[in-house]
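A lone chain, given as structure tokens: the form predicted alone.
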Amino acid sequence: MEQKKLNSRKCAMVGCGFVGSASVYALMQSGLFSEIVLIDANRQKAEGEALDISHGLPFAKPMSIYAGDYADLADAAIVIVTAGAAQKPGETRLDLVKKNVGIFKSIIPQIAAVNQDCILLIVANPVDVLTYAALKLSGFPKERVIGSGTVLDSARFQQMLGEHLDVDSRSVNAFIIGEHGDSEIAAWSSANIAGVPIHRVCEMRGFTDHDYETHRIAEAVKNSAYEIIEKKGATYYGIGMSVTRICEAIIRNELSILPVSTLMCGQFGLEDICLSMPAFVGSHGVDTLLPFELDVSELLALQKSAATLKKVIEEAEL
């Protein structure tokens, strides 16, 4: 199939609730785009968050930004997917798998039709799951189906960090990897603040007591989605920054590392699954995997985080 001439300044948001509107707002102050459609089940949702962001055009950067339909994204350089069912309080990502699947059936192949050259940016949950399911449902390459994965977990963990250590949480250098959920991993063993081990800053900050401060950490870091969901419903300010971040590094060709959900071909033993490790991200995607060392332990972790994602994906017959 002869490649469609993309509009890099474009991108498309296919589901309108919290996450979808709230990157829209964000993706609209970055000023990244110079177009962006909202598509939802529900037109007049789509439409709402259009007009309302839309009205703040005079203290941004020019743009348009209006819902439209699925027609409308076949130009589009980046597609986000944000659609599916919410996480209440109480429930799991994973508890969520077989409600979206089902929604990304219909979904993704609509996409598929009228676009077969953009990136795919998902961010619904269960982000790993859907990462998959979107790489089999378009028959994309691999390198063009992104998952939001990590990089929101990645965020909090350097800004706790930050916090703990009194110290600006861009000097900090640690990433969240494997699944975006409760089997996540820490990957303490390359932590650095400004490339000094984090341990020997932790010391010098008077915190000796390494096995009980990275273990309240890396659980405050797991279980904070949930604490803002019970406290207020939903998360979607942090997430639409990530996005945010995650669509700069595409549009301007950063190739950043950024821990985003990818599919595994052979890495660490594992094979036919999307998790997140830290990547390079570009203009095509996925450029490649960063060369990541993890300790004995970190490997079992994440060799465990993918068997409970390869029993999910067997368990929604994807």
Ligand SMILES: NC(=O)c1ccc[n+]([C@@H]2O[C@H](COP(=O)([O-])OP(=O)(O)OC[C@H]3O[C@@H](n4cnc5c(N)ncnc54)[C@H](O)[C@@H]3O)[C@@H](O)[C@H]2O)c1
The other form holds:
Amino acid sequence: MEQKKLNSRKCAMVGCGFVGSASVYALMQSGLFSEIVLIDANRQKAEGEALDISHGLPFAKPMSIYAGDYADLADAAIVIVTAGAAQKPGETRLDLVKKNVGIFKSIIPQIAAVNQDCILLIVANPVDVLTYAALKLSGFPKERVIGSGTVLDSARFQQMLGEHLDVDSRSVNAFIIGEHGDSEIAAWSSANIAGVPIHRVCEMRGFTDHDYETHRIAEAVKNSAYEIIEKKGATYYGIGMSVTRICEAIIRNELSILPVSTLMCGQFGLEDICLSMPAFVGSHGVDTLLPFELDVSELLALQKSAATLKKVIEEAEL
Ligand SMILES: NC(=O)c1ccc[n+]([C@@H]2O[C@H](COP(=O)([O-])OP(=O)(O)OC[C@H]3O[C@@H](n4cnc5c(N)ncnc54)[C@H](O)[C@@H]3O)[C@@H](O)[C@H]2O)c1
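I have the form predicted alone already, so could you send the form predicted in complex with the ligand?
Below: every chain and molecule of the assembly, starting with the one above.
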């Protein structure tokens, strides 16, 4: 098929609830795009969010933010999908699977019908299963179907470690890998502060009970979505910043290392499943995975996480 000319200054947001609108708000402030089209099953909601967010433009950079239809995303370089039912208090991300796969069966073919060349950035949950669903339903190459994966979880991990160790969270190199969900893994063996192994910095700060602290922090990261949902009903600011960071890496061809969800093709013994491992992200989407080092317990946990996801994918009958 002939490649259509995409507008690298344009993105589309499908789903304008808490996450979609917070992401557009963060994108608007980043100045990365000059055009953002908002699409939602509830057209009024898309129109209201577009108006509200546009009213901040005199304090940002000029751009066009408007509610539209699928035809309007034909030239968008990135199409972000946040549409779907959200997690209810006490509900796991995997509980959402049936509802949201159904929604994707309607949305993804409508995107692919007008735009075969964009990068699809999936955010709706369970994000790993829906990234796999988007890959199958779109027929796009694997490089161009990306899930936000554990970018948000890794940001939470870095923020909490930064606070714990009294260091700028941007100096924390630490990843959450695997499922964006209950089986996610904190990759402690490679975590470091500016190249110094994390345990040495912990000791420098007077924390010597590594088993206790690592367990406490990893659990806090894993449970933070539940805690926020319990307290305020939804999470959206952190993911809005995560979406903006991924878009930035793509549009500016940064080849940044981000733990996005992507199709595994034999790496770490995993096949035909989407989950997060640190990958190079640039203008072609996911370029390649980093040869990330895992210790034996992390590798076993990753394989267990993958098995959990595979079962859900099989049940979703994609
Ligand atoms: N990946 C992450 O890190 C992360 C973080 C937070 C939330 N989420 C997920 O993002 C999704 C959205 O969460 P939210 O809080 O914004 O929910 P929300 O209910 O506020 O918004 C969902 C929006 O999707 C729209 N929608 C539903 N079906 C649609 C369809 N067929 N076509 C177009 N629009 C449709 C709804 O009208 C609504 O505006 C959820 O699945 C949530 O779990 C992911």
